[in-house]
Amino acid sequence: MGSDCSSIVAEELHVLAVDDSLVDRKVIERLLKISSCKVTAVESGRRALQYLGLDGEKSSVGFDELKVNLIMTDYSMPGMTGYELLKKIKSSSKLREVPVVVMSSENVLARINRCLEEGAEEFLVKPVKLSDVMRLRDIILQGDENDEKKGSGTGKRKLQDLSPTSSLVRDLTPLKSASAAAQQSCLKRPRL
């Protein structure tokens, strides 16, 4: 029964995906489907708020009638980025507790810090991997069963401590330092 249990809420696992790419959208979509996750992409930051009815407009779904698990963004998008995405979404009475992901192809450290600081449970550097969506899925499953033994859906879920000594910064910072070398021999060496 605890397996049918799983399949179940694995079935009910709501994505909302946001990335103004089209290629980058359907990307996230397939890979989220191939996990069995119920997505909904969107365009734009503008569009999710919609989505979420947090744009302040009657016709907007309301966020009782439908419950999102995740939100996955992209960080560079025109109008309304994934960081100003994330600062709305957090400091919502309603949906400050749904984990936000934030997405980007660019590696910038002060940029990953920043959407830390601001509640992204994590930062993902594209091209986004089947192995990272998988890893999202089993942690935010997990988390549900965590709150379901203890009673209570309301605790914050944390899909991984990401300070800045985490693996995940740290592991960011030797692409920086081997950027940097590349750079630096790339200067050193004559031109012909």
Second form
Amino acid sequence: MGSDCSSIVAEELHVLAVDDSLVDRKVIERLLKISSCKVTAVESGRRALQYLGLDGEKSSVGFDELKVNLIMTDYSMPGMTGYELLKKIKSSSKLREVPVVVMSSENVLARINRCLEEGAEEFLVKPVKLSDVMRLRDIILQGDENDEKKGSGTGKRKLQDLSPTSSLVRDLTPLKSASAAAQQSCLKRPRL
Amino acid sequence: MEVVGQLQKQYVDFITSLFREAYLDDQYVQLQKLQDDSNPEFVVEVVSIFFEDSEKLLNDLASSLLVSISLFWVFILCLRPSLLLMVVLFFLLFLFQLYSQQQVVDFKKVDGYVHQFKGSSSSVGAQRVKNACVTLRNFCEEKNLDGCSRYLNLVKQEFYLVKNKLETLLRMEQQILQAGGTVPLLEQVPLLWKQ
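Beyond the form predicted on its own, can we have the form predicted together with its partner chain?
Let's see the whole complex now, leading with the same chain.
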């Protein structure tokens, strides 16, 4: 049954954290580790692009090994700001699907809007709390479940047929869907 | 166990006073919550990084507000001129320094350093330092050199104060642990008081 679950649930989320402050990198690393995420922390937008393989240089490691599920970046950094990094990521065909979260100590509405418009998943005001990170993780995991359900049409998933009407059917005919419910529970959908 | 109880009470009294006097805020408690057996030195590590980072930032700040023209003061004194001449020269130099400093200081750079300091102090819960940084940034925006100098001194003062307090706090935690007790987390404080 475990193999039917989303592969993301079995593995850890890999988060790339970008912040020029050593103190903040240390804290965000800890927050993410406590939330059972694998963390790579870098100190600048440049290094982040290098890591993601977006800096134009051919990296020897295949992209899949470094698969990043979430990028968390500080807004104000010397050199490349978090906003500029966000733009570069969203304009890359390879990486635009990766959710990017921007963090800032300044609660400036214009800044928040700008980031959200550019495609940021969320804007967090620093200092970031554990509840923020756990909430993010749940959002990403849920997002990945949805992607899995939409994307991978393997035979194993036939019991859970993905349209809303079929879930209604499941609700109305509970007896029929005992195994579907079991599968469903492993995806951790609380309402079901 | 009495020793532990006493140490714990002293610790709670101390940390409560730090909160009351705004040396520390809730973020410090958040950091304590992130510490556990798998990472028992987390708070000490973060605080140490903060101390190191801050000393460096304070140096950078001081040198970016300093103007080399102050060397002239030393030069003047070495000449050992007559009192009248000294007074006149000091006065002229004072005016000149006032004028040139306005042009020479890179307020944007200073602002950058202060922003960093504000961020790191906020991340460890050093509230008074953070607040002083906020005011300092306002002076930078106004290009108010006098305000900047004054507040830089205040920021420095607040930093050394909180550094002292944090070192004491961490030492007290160590003492409790060495005596075989556990460090009370602030949320548990009301319960302890009831005892």
